[in-house]
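The chain below stands alone and is given as structure tokens, in the form predicted on its own.
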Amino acid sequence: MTSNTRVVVIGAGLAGVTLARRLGELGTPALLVGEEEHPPYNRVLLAEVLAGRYAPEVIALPAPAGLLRGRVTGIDRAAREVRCADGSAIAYDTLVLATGSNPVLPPLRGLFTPGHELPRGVHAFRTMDDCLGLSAAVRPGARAVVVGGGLLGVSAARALAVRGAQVVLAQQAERLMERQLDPGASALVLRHLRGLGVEVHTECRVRDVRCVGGAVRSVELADGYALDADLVVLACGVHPRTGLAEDAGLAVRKGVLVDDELRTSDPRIHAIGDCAQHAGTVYGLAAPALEQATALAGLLAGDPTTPAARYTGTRALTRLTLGGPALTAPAAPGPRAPFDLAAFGETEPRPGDDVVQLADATRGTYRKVVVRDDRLVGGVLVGELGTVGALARAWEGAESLPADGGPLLHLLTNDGGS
């Protein structure tokens, strides 16, 4: 691809910004189109803004040179143009969809007003506007119900508790963060939240939102028990934003289907990040989005130094941090120590796999690795992450481990390994 080829990227989230910035570094400038009014930001850190630890500008992403604010309403594949809400059209030679995902709004009775808006006090938690609206509404002593116990729900519950709210978290699954963590690690997250005063209910389904005068007053559970609520946070997961792709006639299943060069069913259109489905998987996490953006930048710019000439699936470490040192003045008293989580590879063993676990209840730490055919295939760590760097390198190297297990034990216990 020559440097004067027009690359247009739709979506100014982490994947889109990383792609556009990397393309610029490789001499292939891209036009990035984002619909949010705010400068691009790291969505992963929104909970830290809600907690009052980071100011919004702290989580801003370095914006690439070509950034256009506007909402894309359609793609004309024949004309190779994208149409915008203001009536303008943008020509492209190569188009990249980095449209991300939307929050899942559960089918609860009373959730929407006649104007199809959420009642006052009910908040999704996906964008900076969501975060700032919730931050303005929370106050010490406010009764907050968080619906959903995945990463987003746990992060929101922790942030609200740090702000002094009385928080109840309702999780439909049997444990917290079941997608990322095994039962042992999940139990430590539960302990951490309860230490902050969060009341956690698992295997608990919410069925109704009760409002008075257009404002939420309580949440009713499936067993009929009612939770008083001044605030309700919906953290029930996300689904890929595929509307533009579907309307343009691209192949879509759960996400926009892409091949190993991250091409859609139209070879001039690619997709990356939360909206893309590669080899049957929609990852929905930051690390794979960054991998895809880097790989695609190299492909589009024809960069021979790019490590991955083809994208074959994520190998990245997923590190999740709940809490951390305050970069702004603390908004409320609460724990200041980080509570870190890291997961990589396959964290659930198959029959015949070997599992090594180390737990320290006093320090609140937990480490587990999965070994298959003398190779480290995955692991999960909670608390102190001094060993995570060495473990991730051993996993990425995919080299056989010695039969006596000594080096593996050293990797698990050597806190200088990062």
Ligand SMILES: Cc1cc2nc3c(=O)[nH]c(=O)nc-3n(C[C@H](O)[C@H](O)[C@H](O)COP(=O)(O)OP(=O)(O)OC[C@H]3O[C@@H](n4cnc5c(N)ncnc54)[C@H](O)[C@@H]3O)c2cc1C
The other form holds:
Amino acid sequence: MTSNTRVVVIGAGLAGVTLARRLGELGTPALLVGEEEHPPYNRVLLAEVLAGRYAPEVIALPAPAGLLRGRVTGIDRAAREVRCADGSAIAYDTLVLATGSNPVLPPLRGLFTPGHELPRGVHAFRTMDDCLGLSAAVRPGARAVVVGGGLLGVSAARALAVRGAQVVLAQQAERLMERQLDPGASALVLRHLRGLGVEVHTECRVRDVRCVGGAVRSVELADGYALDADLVVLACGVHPRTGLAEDAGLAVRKGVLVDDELRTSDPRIHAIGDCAQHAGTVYGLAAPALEQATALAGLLAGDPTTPAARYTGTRALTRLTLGGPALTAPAAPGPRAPFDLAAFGETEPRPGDDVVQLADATRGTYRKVVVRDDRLVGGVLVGELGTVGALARAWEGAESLPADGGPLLHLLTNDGGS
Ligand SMILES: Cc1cc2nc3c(=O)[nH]c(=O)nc-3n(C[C@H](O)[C@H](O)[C@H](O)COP(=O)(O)OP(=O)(O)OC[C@H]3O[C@@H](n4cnc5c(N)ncnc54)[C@H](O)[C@@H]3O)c2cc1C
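If the one shown is the form predicted on its own, what is the structure of the form predicted in complex with the named molecule?
Full complex below, order starting with the chain above.
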């Protein structure tokens, strides 16, 4: 690709910003179009802003040159241009969709007002605006109900508890963060939340949101029990933002389908991050979004130093930081230390796999790795990530582990080099 090729990237989130910055470094400047009012930020750290630990500007991403604020409303593939909400059009030679995901709004009775807005007091938790809205509404002693016990629900519940709210978390599944964590690690997350005063209900379905005068008053559970609520956070998952791609006639299943060069069904249009579906998988996580952005930058700029010319799926760890003590909040009961989690690959063994597990109930730590045919295929660490560097190298390298089992234990106990 020549450096005067027009690369347009839609979405100034983690994937879009990383791609645009990397392309700039490689001498292929891109135009990045993002709709959010705030300067680009690291979404992963929003809960830290909600907890009062970081000011919004602390989580800003280094902004690339060529950032345009605006919302893209359509793609004209024949004319090779995108249309924006302000009526302008931008021509492209190569287009990249990095549009992220939208929160899933569960089909609860009472959730939608006639104007299709959420009732006052009910918040999603995806954007800086959601975060600042929640932050302005939370008060010490406020009764908050968090619907959903995945990564988002757990981080929101934790942050609100740190701000002094009385938090109830309603999780439909039988344990917390069941998509990322195994039962042992889930149990430690539960203990951590309870230590902060969060009341956690598992196997608990919310069916109704009750409002008075357009403001939420309570949440009703499937068994008829009602929880009083000043605030409700909807953390029921996300779905990829595929509307632009669908309207433009690109192949879309759960996400926008891409091949190993992150190309959609139109070879001039690529997709990366939460909106993309590669080899059947929509990751919805930061590390794969960054990997895809870096791989695509190398592919588009023809960078010989990019390790793989093709994207073959993630080899990155999912690292989840559930924060440390708040800077501004009143003291919350329970543990005050940062609570870190890392998970990668397959955290549940198949028959015949080897598992090494170390748990320390007093320190609240848990480490487990799964090995198949002398290869590390997955693992989970909670509470203490000193060994994460060594594990990441073994996982990313996909090398055979020596057969005597010793190195495995070493991987789990060696705190150096992370
Ligand atoms: C509170 C929270 C905590 C999280 N914690 C973790 C974590 O601990 N670990 C982890 O791995 N992942 C975490 N995630 C998930 C992670 O943030 C996402 O996987 C990551 O942000 C994906 O990056 P992206 O660039 O694909 O999408 P996004 O970051 O969502 O960015 C997409 C951007 O595109 C913009 N956009 C969309 N459509 C248009 C349009 N038509 N025109 C212009 N702009 C548009 C959006 O407004 C948005 O700014 C968390 C997410 C949230 C919300």
